[in-house]
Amino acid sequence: MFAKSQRPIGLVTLIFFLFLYPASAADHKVIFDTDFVIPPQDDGLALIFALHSPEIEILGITTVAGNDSRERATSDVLRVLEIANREEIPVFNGANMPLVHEKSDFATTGHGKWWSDAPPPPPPGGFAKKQAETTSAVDFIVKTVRENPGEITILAIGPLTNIAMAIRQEPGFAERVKQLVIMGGAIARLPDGGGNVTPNAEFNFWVDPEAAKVVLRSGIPIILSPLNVSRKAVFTKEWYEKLVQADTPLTRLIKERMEPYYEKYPDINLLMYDQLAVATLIDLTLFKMKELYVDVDINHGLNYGVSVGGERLWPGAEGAQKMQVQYDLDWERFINLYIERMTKPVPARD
């Protein structure tokens, strides 16, 4: 009701605020691609944290070959969605190997599985009911952002395979996509620089330097989420057990997959990669960021998926694009979100 000295807003009024400011709608409407491994895995707890966050309106998720291959990305995030109650959202499958990279002796020595062709195992309750779609992931990224020009977030949390071949395909595709917020890279020329995989390569860009590069070159507005600021963001046993301290499908799906690791390693403590991308179409003022030029080195050699970051445009990168690059994190207001949205039931959808 309202207080007598107040003047009842008039219908027409209150109609054109509603229409500007429609309650349910997101601020991002996103393609989610991602190497998919369920919890455990970064991929996995991301997803759930975007599923929690009224912000994103997932609009589709496209797998690609990483952490494991294709088809165990799509199988365990069919599951997850079924878990979540999210049936609705499409699955696409994407690429299944990189784009030039090969298999090789020292891949199949560390970690991921983006070469391999075996069947995905069976996950936690068996496979999902729900299927993937019959179209590419390459060609429904494409469609949406033809359709959907200026509006479209993509967020990638994998090898940028997926993102490069639409590229490739649509002539005007670059154009058309609203912004790309990456999980990937480590850059030298900021504090934690350092690879995850190799000394100074990062996974994702280290699987397949060649689509990476032609992403960072493409003139898609960029935010990059490297290694820099995933080393500031360390999840301790202390705040694993508020997140299981909740009952939902999902935390108890989290327990599942992760009280194993902390019954045999109790001191471990686990980085946040993909979380972290996610944070970033949630509230980015949790992040401190520098503009930097960034490019890949795709020679064979030594330096094989290095991302490397400057102020200013250096021989051998005349054709890199300046972009947001993330180095710090407030990691107290990050963690306390992180920890309020998962352990909340998964809202519904319209």
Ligand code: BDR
Given for the second form:
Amino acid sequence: MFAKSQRPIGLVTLIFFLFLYPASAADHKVIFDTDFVIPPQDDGLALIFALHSPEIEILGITTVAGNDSRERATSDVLRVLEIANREEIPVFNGANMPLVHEKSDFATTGHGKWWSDAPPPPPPGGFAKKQAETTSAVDFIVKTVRENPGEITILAIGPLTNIAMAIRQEPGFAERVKQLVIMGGAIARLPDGGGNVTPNAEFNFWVDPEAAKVVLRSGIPIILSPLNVSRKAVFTKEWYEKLVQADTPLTRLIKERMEPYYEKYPDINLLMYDQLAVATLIDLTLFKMKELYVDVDINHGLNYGVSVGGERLWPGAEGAQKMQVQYDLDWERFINLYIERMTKPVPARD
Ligand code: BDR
Ligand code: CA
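Can you return the structure of this protein in the form predicted together with beta-D-ribofuranose (BDR) rather than the form predicted alone?
The next block holds the full complex; its first chain is the one shown before.
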């Protein structure tokens, strides 16, 4: 006879556990928050990378104005999901404009069309058949986190407007989020910490500095992937050629969109931003990180949107929160993983 604890597992129990913990269960239940533009733009490549990664289960995609308008973000996401045959992933329209930041001559002549209300251009192959959900991105984020306390990871790779609005909308929201992985900021305290839109400000934080400040101070556990680490990830033509050697609907899309760039600028090297945020959820050991307090300047002056990091709090940063800040990565291991996944056949639906 077996004692109760030694009894062999019964068939019914086995089926119950297999149902509860399927072999393919992803490590992270993710809300993918993005200022999407179709590949080769980095949000587009980051989504394809995530779709090829069994560690990540995307519960929904929420769009935000940033690289282009919110309308374009939504339209381009829907088309990429259609090409990937993953239209079951719901897409939600998020913020159309930052919380406070108004457009300026500088904004309209620089990179990014977050300020634009122009209708989106048709993506390659035309607009997707499926539409966005009627629920707003903020309502979706709030409801998903409320129903899954302590389980949801938010991957935020655009301006943080939607996340700040969710924090403001729902009492107790921050305490219920498992973690936030953010592509944003540039930390002068660490190597390679200059900005990319102003001398010191990174684009995502600069587009919506007030939102970035609310989110960074929210108390949610944060892993920050700033420009410092993106500058270690230089995508050369050699890697592009390896990627497009594979023939899948998604690599064909990348090639169709990328080839004209390489014809015009044969030596162009692209930094990988949002793809590193995705890699954070696949294998955290790829990164070197430092724990720092990080805060954002919301004064409308020279340093609007600049992120500042430090080992200790400093005057003006009272209330800032500590987070893990990436500053280096194992490039060889990362790029091989990236190419291996991006060149696989388009992933099947779960
Ligand atoms: C960030 O800004 C956007 O242009 C990119 O998609 C990335 O998220 C880099 O500063
Ligand atoms: Ca982005």
